[in-house]
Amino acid sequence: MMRLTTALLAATMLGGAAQAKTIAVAPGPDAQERIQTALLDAKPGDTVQLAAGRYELSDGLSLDVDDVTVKGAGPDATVLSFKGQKGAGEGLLVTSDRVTVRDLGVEDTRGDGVKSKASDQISFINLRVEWTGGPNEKNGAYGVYPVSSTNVLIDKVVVKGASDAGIYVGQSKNIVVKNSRAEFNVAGIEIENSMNADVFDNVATHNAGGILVFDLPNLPQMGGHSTRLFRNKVVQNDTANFAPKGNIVAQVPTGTGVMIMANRNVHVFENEIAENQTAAVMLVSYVQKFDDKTYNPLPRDIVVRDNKLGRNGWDPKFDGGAVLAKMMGGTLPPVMWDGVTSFPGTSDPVRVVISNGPILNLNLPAPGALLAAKPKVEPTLGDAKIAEPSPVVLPKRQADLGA
């Protein structure tokens, strides 16, 4: 019996992995339903295979199915071009679980590029999202975009043009983001109230802002903390932010290195910083009114260590930037903290450790407010031990398709 049974269950493995299977889709005149009903029409373990060329596209597309793959011939080879789209939706949105996307490019999509919602264990590998008229605020807002996913992993994906964050991750845990560049996005690579999150051997260079991490009120996550930044290369970050009025990101000043704002447990080190004429870091709270009771709008539990920092801060984009840096002899020292360490209704201790030097400390009293600045420029700052967090850990399955 014992015998019979295993038998049985190998025929069944075996059944399933022989109905695993590849649907080839080509370019051509109706590319759109031929795409959309390959999405609709996969099973668990298939794979949509775009063969190379360019599908002139005319609406969004979505995948519901899990353990697929859509896989094009390279990010140049195969192009979804979505300069025709009518809706303004994402150009591929993906709400199911292990699914990967690679080795294609993706155009002018109205809304975001590509998008995972509730999705765990999704994988992007060698992307091109880009908008090909250059920066403009009329282009879609994310590039590459997870949301409420789990176990996210973005490698060796480029990103040009988002009117937002080119790779942003949101309200998401357990994020692997490497190997990927992004240039002439308003924000190049952004978390937002995540947790636990690596962020390594990137190129963030001509965006507005380079690496953001913040956390924000009023949103079904909160309380984003533990990001590692390192071995990044952060340099001339130098494109007028061109986000649409209102959005958060519209506050980034032009030549920010990196921004983290009301996030915990963020570690910086090891990153090269430089050509960014606002500042290398920024350190700062949530200035806008909240009504969210739970939110701490101050950063708290941050290291800045073992950077290269170049050349920084030289003509500063922020209110009253130009007039604190002539204070300083025409340049901002190259991290910047607001200096404000508490807030009414929270509890958590504000710990800063920074042993890149020199640091300007303004010393606020309260989040934004500048005019009661007390600014002070300081060797190095803080010596509490903040422990780094743990290196994020992907199932095999994501790690063997980043190795």
Given for the second form:
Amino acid sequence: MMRLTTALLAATMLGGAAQAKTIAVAPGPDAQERIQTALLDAKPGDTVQLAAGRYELSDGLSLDVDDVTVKGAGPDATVLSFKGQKGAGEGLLVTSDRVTVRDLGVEDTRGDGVKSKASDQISFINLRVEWTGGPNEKNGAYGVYPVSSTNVLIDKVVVKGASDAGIYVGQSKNIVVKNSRAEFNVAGIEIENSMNADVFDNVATHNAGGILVFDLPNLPQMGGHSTRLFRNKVVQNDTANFAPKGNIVAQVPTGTGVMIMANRNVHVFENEIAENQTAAVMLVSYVQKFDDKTYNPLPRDIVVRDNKLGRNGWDPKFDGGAVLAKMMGGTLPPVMWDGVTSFPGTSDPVRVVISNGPILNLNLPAPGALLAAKPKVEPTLGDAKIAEPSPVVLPKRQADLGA
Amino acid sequence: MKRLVAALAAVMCLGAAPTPAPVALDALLAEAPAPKLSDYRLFRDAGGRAPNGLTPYGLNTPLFTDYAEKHRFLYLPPGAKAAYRADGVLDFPVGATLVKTFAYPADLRRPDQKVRYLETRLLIHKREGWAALTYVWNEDQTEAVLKRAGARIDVSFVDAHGQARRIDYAVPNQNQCKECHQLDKTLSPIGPKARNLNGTYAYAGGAENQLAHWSRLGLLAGAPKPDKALRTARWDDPAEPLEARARAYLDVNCAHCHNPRGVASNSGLFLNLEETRAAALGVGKGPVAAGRGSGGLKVGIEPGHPEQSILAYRMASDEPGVMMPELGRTITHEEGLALVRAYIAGMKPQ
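Any chance you could show the form predicted in complex with its partner chain after that form predicted alone?
Up next: the whole complex, starting with the chain shown before.
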């Protein structure tokens, strides 16, 4: 009997999947209510198809149904404009699992662009998220913003104008960011308080900072580790930092290629990093005061190898940078490490292996202790064997979306 | 004229059926929501003014919603009781329904006159869990219909200071209801915690403590005497300690998201009454994903300095992307803001 019930149940579920339908929405009056209703009516397996055209939205949209695809006719063809947004913290919020948002453009949200919170298997594919007025501190913080999510795929996404990070993955696990382009943001791509991320084949250009890997204190998920940054083009990050003060990215010096703050086991290899006026790669400690005994503010187990480093560091935009550059003969070495090797209460060994120099080691005795710096330039640094994290593997169905 | 006809019709109906039919429990428990509020028979009249045997209640400290008046009622199926819980909301039985009507008097100084109903929200405890629905009233105030995708309503009123106000009131969409009403992704009521109900209500038959009243009527089991139970402070009672009032205000207005199991868990800012860690409460804590919401300020709370505290900055704003809470208001709650500013100002500078 039990088996029969199970069989019936399975049949019913299969039946349900077979009946997966497409809910079509076209531009026009009441777009807000019509799209939102479609997002509420969708059943698992359904696709909400947004026809080409411009949708003028007055409030945030949200999706809370599992297994739904929200699909437009292309990032320039289907445009969700939030210029007249009156409420909500983002343009589109996804809080369910196995959701794909693809082939559409999102413009001028008042807060963040597209966000997922606590989603499993969330995919953002072929999207354009843009603040059309260009860099401005009044723009929303994040363009594409999965947080507290697992199995995150970001593929062929373009983000422009975010006042924090264009592509921001926070407190998440198992992450792939690829084939995407971030420009004119404060930070191009940022992986924060996250575990196991592969960031590759992206372009980060004309941001203040290209690609950041951070770990911050006082958050539910800390101890970020195991990120690989490879085959990215991190060039000409030259937009003056326009982040509102107080935000951690406001501390990113204009013209930074790759910046790693705190975090563990980050491998930076085979990237092209050039024309960044402050530095190609910076490894720094978290320097602000914090009250969190479980937090380690130092970058450790960091590998920088086999990158193609062009001209970098000719006009560093951090405090004391100009003087330092003068001391170095006008240009800083492309890779810079604050050199902090211990912090009270932490036991992780600090290992840094850089074969891709020269390196400016500031040899600071403690995070931010710039006045006690003993700067030293070295051709390479460290010889520890630090195993590279294994490639991130997404569930097959999700991985196929980005194939 | 239309209204007169409606009123006459209502009187005739009442005349014809002096004992109203009971609340439609089957409609409340049905899988699909009813299209009209009247389908549930929660009210005896078409205008939703006369509750059908519901128990009115109030909260010591309520959520601010653009100065809307709120009329709250509890419905319990015949013979069913809620069970007392010291922490969190009461344990309500299946069928329990929380009814909340949002209304604006034309002039807040005369709350009983020319009252316009905007929406009536229901939280229904169905067999499979809680469901959140809202019904929006028509202009004639004769019918409220289900609205799932949210709406904006143009509302004018005169505020408590005699100032004319005009707002673009936001009816939440069904997902937005859930954004606030959830713990670990499961929908849950927010308001009726024993501690926030532990206060006096002016019933038709006289004032009485709500926990005592519910216990006496057999609606609530297991409650201790009110003076032995926790009590959330009244945010607007100057006789209560400032910190207790401010923490109550933050608990009710912020902590439905800003708690370790809520939508804003990723912020690490936890404003629920149970939180005791200074950094989690925002003291000296840098913003995480605030963006321009930081207002160029460095920490959530700078003790002694509300003007340097992101918490007060975001409460003062009415701009999407900056203002907090993100949902539930379109204008600033000046009195709540003043309270939180005073609380921060009273903290010892570090």
